[in-house]
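Here you get one chain, nothing else, as structure tokens; it is the form predicted alone.
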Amino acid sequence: MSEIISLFSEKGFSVEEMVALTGAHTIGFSHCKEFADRIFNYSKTSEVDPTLNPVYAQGLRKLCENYTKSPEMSAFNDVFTPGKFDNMYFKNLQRGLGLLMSDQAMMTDNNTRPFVDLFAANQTAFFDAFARSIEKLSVYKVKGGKYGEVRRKCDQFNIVQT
């Protein structure tokens, strides 16, 4: 966790805004491949990373079972509320329910747990909290003219017609 906030921290994001932005997880699912390492032979001692909740980590294997010979399988990273913008994502973190390591790590850790705990509590300091750095986010280092470009899909460059 201490590697992420520097990463945020270097950018000029404060603690409280890094946790804010990782609440987009709310939203959106992840590969199975991107978390297989939690779900299978997660250590000598474990076969499942012990923070996961046990339940919760034996519906993900059983989803997951054939993720080698399917890359597309994935989980949604809210098991709960997955199409809806809310903070349900840090509600599941208090019980274990976070898909990704370093989403589940912000509950141990004493610098972002605050911001997980409030966010959990009060769903509009989250939302505050979450416009003010997302507003933050979009307007850091844009690149424009013949440097960048306004994408039409988040995840693709345009394709230029000749």
Given for the second form:
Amino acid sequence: MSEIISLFSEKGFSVEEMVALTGAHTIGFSHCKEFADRIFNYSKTSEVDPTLNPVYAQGLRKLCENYTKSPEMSAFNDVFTPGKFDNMYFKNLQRGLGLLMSDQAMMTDNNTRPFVDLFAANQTAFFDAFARSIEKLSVYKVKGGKYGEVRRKCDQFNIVQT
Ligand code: HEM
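Given the form predicted alone, corresponding form predicted together with ligand HEM:
Whole complex next, starting from this chain.
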């Protein structure tokens, strides 16, 4: 977590802004390989990461059992309301239901936990902080002219070369 905090801070983002932005994980999904280390062979003493809710960990192990042969296997980032932009992601972290190591670590770290607790308790506080932070991110080092372009569709150049 301290590495993530410094990566964001080098770019001018505070801990609160980083936690708010990562709240984007309230939607979307992650491939099993991104969290496999947490659910298979975690350590010498524990098969799964002990910060994970054990029932959730078993569900993820079942879902990802063949992930090396089926690399497309994925899990929702927010297990309860995966398609809704809300503060459930933060409530999940409080219950050990953070999917990625970097998600769950925000609950362990003393710098980030107060913001997790704030956003879990107060959805408006999350929405306000997210709106401010994503607006700031959206103008961070925007490339234009000969250096690049803002894409209309994220997976395509605006003018497709033929
Ligand atoms: C704190 C640092 C962050 C880390 C380490 C991280 C890591 C990841 C990883 C590993 C995935 C899964 C990718 C995959 O399996 O295809 C993911 C998904 C996602 N991340 Fe992050 N992320 C971070 C911050 C952010 C931020 C700041 C945003 C946006 C403001 C964001 C938005 C998303 C979204 C929307 C998805 C789901 C993508 C989909 O469904 O296709 N993440 N993230």
